[in-house]
Each structure stands twice: as structure tokens, then as C-alpha cells.
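Single chain ahead, written as C-alpha cells, the form predicted on its own.
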Amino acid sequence: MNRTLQFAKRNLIELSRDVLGYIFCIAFPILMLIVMSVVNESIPKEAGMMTFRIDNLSGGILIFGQTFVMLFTAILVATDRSTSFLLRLYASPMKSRDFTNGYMFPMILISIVQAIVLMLSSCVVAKISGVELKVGGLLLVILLSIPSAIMFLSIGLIFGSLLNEKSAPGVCSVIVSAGTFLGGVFFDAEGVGGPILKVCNCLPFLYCTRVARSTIQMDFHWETFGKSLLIVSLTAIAMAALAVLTFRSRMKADQ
């Protein structure tokens, strides 16, 4: 455990030195929160457009932000592999689980900090726009967003293990786009319906958004919350297991 914590500490320090991490993981989601809230004020109430209202938007932006944490996870792992940093550590007593946990722990911490900052920003926007947000939902979503964070971080760990530092960002950008579009972050997937909704329902991203939005609104119905949380949690477990296996196999291949 001590080896894992030491490695996690090193990774956290590396991430804290990256200015782009602050921009994409913190500043950019907040900017999108503000911009989409301004857009919402420009939409006539008669249109019945609720996606950009802060109680819906904040949950979507939370998932949107987690995709960028995934991106930086992949970059960190791929960079460590390309600089032979990991090759030197392979000679140490560290095991594959020490490496994977050492990458996951600081990223989960960053995701929690990201969620806290976004919820505080949502409170400010809600106060300005006159929309009431429930404090209990804002606090609870910080905890219940962890399964989706683990899912995205595991995807980042998989790509970082398989790809180099040049190709990993490009491939991860596809997941960022898919997570945003097919997750219904900036459009009403249920309202659109048809083939698009069927595709969204086959992937975990929309369920992540549903969990976040339902939690913030304190809507705990089975279809919108319970079922979605179960799917996200099972997907997170499966992706985490796959990430460990992928890193372990890559570790043996690199040695």
C-alpha cells in the first residue's frame, strides 16, 4: 500500500505541474457551464427547452468534465511508457495493481475536486438565473459521480497502456466527443428519440448523465436513477478490471 501511495503522490505532483490540466479539467467545464447558461437565457420559454437550465446542465457538464480527466490519464500513462519511466520501475517490487491504483487514486481525487468546483459554480449560476438547486443533491452528486469517474479513468488507463503519447490524445478525443454527444450533455436524447436514442441507450454515457442530473434534482426513480446507477457501476467495475488486465499484459510485453 505504501508503494501505491508513493506512486500516486508522484503522479499527483506531475499533474499539478501541467497548466493544461487546470484549463481543460477545471476552467473549460466552468466556461461551458456559463456559456450554456447564457444560451439558456436567450431561448424563449415557450420553446420548453430544459436541457440548458442549470439543474439539468450542471449534471451534464460534470460528465463532460470527467472525459477530460480521462484524456489526461491516458496522456500521463502513455508519456511514462514512452520515457521509459515505467520500465525502470518494473525492476522494483511494485506489482501491476500498485501501478494501476497509483494512477487511479490521484485521478479520482481530481474528479472529486472537479465536481466540487462545478457544483459551487452551479450554485452561483443558479442564484443569478433564479433557479433553485437542492443542496442535498449537489452534495450527493459529488459522491455518486465517482462510478462514472472510475469508468472514464479506466478507459484512459486502457488507451494509455496500448497507445503512445502521440496517438493517445487523438483516440481519447473520440471518447470525449462520444461521451458528450451520445451522453446527451448538450441535447435532449429522450426528446430526439429514434435511432439516436437507441444508440445512446446501448452505451454507458447517457446513463452517466442521467445519474448526475437525477441526483442533483433529487429524483430517485428507478428508471432515471436506480437503473442508470446500476449500469454505470457495473460498467465501471468491468472497465476497471479490463484496465488492470490491459496494463498487466502491457507490462509483461514491455519487460
The other form holds:
Amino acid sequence: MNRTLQFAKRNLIELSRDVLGYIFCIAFPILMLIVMSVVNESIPKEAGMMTFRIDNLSGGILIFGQTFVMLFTAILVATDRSTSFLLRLYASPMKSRDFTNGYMFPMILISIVQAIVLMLSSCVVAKISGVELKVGGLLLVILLSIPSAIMFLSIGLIFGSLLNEKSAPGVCSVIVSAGTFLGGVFFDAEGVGGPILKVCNCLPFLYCTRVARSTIQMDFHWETFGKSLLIVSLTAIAMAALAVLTFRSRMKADQ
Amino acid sequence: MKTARKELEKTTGENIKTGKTPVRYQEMWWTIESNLTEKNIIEKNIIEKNIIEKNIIEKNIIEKNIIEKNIIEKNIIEKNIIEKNVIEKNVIEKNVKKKDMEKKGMGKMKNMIVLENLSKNYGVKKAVDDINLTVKEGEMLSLLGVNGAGKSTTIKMLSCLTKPSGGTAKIDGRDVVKERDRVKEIVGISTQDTAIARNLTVEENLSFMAGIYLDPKAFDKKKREERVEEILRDFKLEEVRRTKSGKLSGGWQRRLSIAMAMIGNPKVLLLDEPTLGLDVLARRELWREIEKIKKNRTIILTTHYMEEAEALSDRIAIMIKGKIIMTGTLGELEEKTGQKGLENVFVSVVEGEEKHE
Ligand SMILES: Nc1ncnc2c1ncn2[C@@H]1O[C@H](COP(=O)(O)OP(=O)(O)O)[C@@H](O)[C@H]1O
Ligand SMILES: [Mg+2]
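Which structure goes with the form predicted in complex with the partner chain, now that we have seen the form predicted on its own?
In what comes next, the whole complex appears, and the chain from above leads the way.
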């Protein structure tokens, strides 16, 4: 456990020195929160377009932000694998779980900080646009967004283990776009319906946004909240297990 | 005289023919002439003075140059003497150490590293081909060979970074395949490609390694910090402790890499080409560090620099195309090949091998 924490600390230092990390994981989601709120103001009320209203938007932006945590996990792991530093650590008494947990812990921490910052920003936006946000929902979503965070960073760990440092960012950007689109962050997937909704329902991303949105609105129905949280949690567990296996097998292959 | 005549013409306003100065102007002529002569003498004197001065200055410059050259030469000679002394001291120390070991019964010393029929194949390529090697406790062995000889592959097998295709390797009686975790506890490694976390400072790199290698039961946070300070001091890394390690020069990075390998005070240290790509001064500097950490430690060092193997090691193993051809002290190798100096020994061994094929 001590070695896991030592490695986690190293990774946290490494990430904290990357300015792009702050820009993409914190600044960019806040910017989108503001931009989409402005867009929302200009949509006529009669259109009945609710996706960008802050109580819907903040949940979507939260998931949007988490996709970037995935991207940075992939970059960190892929870059490390290309260096002799990681190879040298394979000769140390570190076990493979020290590596995988050491990558995941700081990412979970970053996701939590990200959720706190985004929810505080949402409060400010809500105040300005005169929409009421429930404090309980905002606090609760910090906790209940952890499963989706684990799912995303596990996907990042998988791509970081499989791809090299050059191709990992590219492939992950595809997931960022797909996750954001098919997760219905910037459009009303339920409203659109049809084949797009069918695809969305087959992938975990829409369930992530549903959990975040319904938690913030404190709407704890089975269909919107319970079922989605269950699906997200199970996917997170499966992805985490897959990530551990992938990293372990790559660790052997890299040697 | 022409000027004197022109002068006379100017003062009298008459046209005076050459050689025929009218008597009435005779006195004036003499005055003008003597004036001119004086002026000439003075001018001549000035020119002569200038020449003399110039000569003196030039002489001074030359003398200064000679003195400077002498000083430089003296410095070079002194430096050479010092270097020679250092090398001689090393040799003497080594001899003393050897004698000590012999007295203590080096023959009875424990075998720390034992390789038996160790092989590693990459596809059809035999990177390491059936090698046998024993390194005794406290001994420093140089694995000498050109690029591609199989040195790094051997080091990787010993540090559990790659699995042998055949044979066995034991470190302090622990098998590198079956007892990986127990081997990792006692082996420190500095890989050929400098393995450091480039975004972390020197101090952070060392703290991280301390956290990985030091048993938290025996070393609490304070003791770990003390150990980091100790290593920073030992390897003279204090002045760069807060520098990001990726920004250090090659020499400093190597030094950090070895310092990181030393943090757990390992019984066995594996150094893969520690001075590769360093300039002469940085190499000498690193040799001194390696000399310091030799005490009570078993070390395998790989190198393709003859003088490095000669300067640092107790014994030398010559590796060619995956095979260890000859092992022994420099003296023993010289005796076996009938050559003087490691370079000649090495060349004769390589040529002997080529004939063999
Ligand atoms: N991972 C690998 N895959 C294939 N061939 C390798 C690998 N590592 C080393 N080799 C080959 O094995 C031989 C020995 O390499 P190495 O041990 O690195 O030599 P040295 O360290 O003495 O320069 C070389 O011919 C090299 O090309
Ligand atoms: Mg090598």
C-alpha cells in the first residue's frame, strides 16, 4: 500500500506540473458552462429546450470534464511506458497493483476536485440566470460521479496501456467526442429519439449524464437515476478490471 | 639641400641656381642649412626613439607570452602528474584491497552472483548464449564488450526485467525467475537509458525511490528523509536538489540514476554503461563516485571503454556475440593471451574468436 501511495504521489506531482491538465480538466469545462448558459439565454422559452438550462447543463458538463480526465490518464500512462523510468520501476519491488492503483488514485482525486469546482461554478451561473439549484444535489453529485470517473479513467488506462504516446491522445479525442455526443451532453438525446437514442442506450455514456443530471435535480426515480447508476457502476467495475488486466499484460510484454 | 635652397628663395624672393649661392646670402644660407640639419636630427631621434619603444613593447609581449605558455605547460604537467597519481593510487589501493581479500581468503568468499548456462534468445537471435559466470561478494566485475555483445540483456535478466530462455541465474542464492520479489529487494540497478522521472526534481526522484525501496516498518518518514539527505550529500547532488531532473546535463542525470539505485543500500548493484556518452571530465567524476560505493558491495558494471574496465574493476569478463570468452583479473588476462594492456588483450581475444569461426 505504501508503494501505491508513493507512486500515486509521483503521478499527482507529474500531473500538477502539466498546464494543459488545468486548461482541459478545469478551465475548458467552466468555459463551456458559461458559453452554453449564454446560448440558453438566447433560446426562446417557447422552444422548450431544456438541455442547456443550468440544472441540466452542469451534469452534462461534469461528464464532459471527466472525458478529459480519461484523456490525461491515457497520456500519462502511454508517456510513462515509452520511458525507461517505468521499465526501471518494473525491476523495483513494486507490484502490478501498485502501478494500476497508483495511476487510478490521483485521477479519482482530480475528478473529485473537478466536480467540486464545476459545481461551485454552476452555483454562480445559476445565481446569475435566476434558476434554483438544490445544494443537496450538488453535494451528492460530487460523491455519485465517482463511478463514472472510475469508468472514464479506466478507459484511459486501457488506451494508455495499449497505445503509444503518439496515438493515445488521438484515439482518446475520438472517445471524448463520442462520449460527449452519445452521452447527450450538448443535445437532447431523449428528445431526438430514433436510432441515435438506440445507439446511446447501448453505450454507457448517456447513463453517466443521466446519473449526474438526476442527482443534481435530486430526482431519484429508478428509470432516470437508479437504473443508470447501476449500469454506470457495473461498467466502471468491468472497465477497471479490464484496465488492470491490460496494464499487467502490457507490463509483461514491455519487458 | 634642395629644401634649403627653396627656403632661401622664399626668404629672399630671388631665383637661386643650384650650387651658386650669392655671397650676400651666404650667411643666411648657413643659418637655414644648420636649422634644417638640427630639425632633421631631432626628427631622426624621434623616429629612433619610437623604434626602440616599439621594440621594447614587442619584447615585453613576447616575454609575457613565453611566461604564459610556461604557466600553461606547468599546469598541464601538474594535472598530468595529479591524474597519474590518482590512477597510481587507485592501482595501489586496488592491490592493497586485493591483498587484503587474499589474506581474508577471497577464495573462501561467498559467491554472490552465479550464472549457469544462462541464455536469452530473441527469435533466432541468441542475445546471450550459454554463459557461466561467478561474482564473489564485495567484488566488482566489468562485463566488457562492443555494442550488441549482450551486456544489457544479461543485466536485464539479473534484474528480473526479462526472463532467461535457458539456464539459471542466482543472486545471493535467490533465483531470478522463481524468487523475483526476493531478488528485487537486494538488487539496485541503473539502466543504460537513464531512468529518471524527468518532471520531478532531483530530491523528489530520490524521495520517491526511498518510498519504493525502504521498508516502511524500518524507515518511517523521518528516517526516509534522512536517507535522502545522506544520498544527496554522498553524490554531491545538493546544489541541484530542486532542479527538474529532465533539465540536468547527461553527467548529472547518470549520477542521479546511480544515486537512485543506491537509495536502498543494495547488496548487489548493476550498472549498465554508467558513463556512456559522457565527456572525459564527467566520466572521471563518475568513476570517483563509483570507487566510493564499491565498499562492501558486489557490482557488475558493463562498459565498452577499456580504460574504464581497467580503472574500476577487480575482474573483467570479455563478452563477444553473446558469449563470455574469457574472465579474470587484468593480470590473468594478460597472462592467458600473452598481451600487455587490456586493449591488446581484447583485440587478441576478438581476433582469436574470429579465427575460431
Ligand atoms: N528486445 C529485443 N528484441 C530483439 N532483439 C534484441 C532485444 N534486445 C536486444 N536484442 C538483440 O540482442 C543483442 C544484444 O543486445 P544487448 O544486450 O542490448 O547488447 P549490448 O548491451 O552489449 O550492447 C543485439 O543484437 C540486440 O539487437
Ligand atoms: Mg547495452
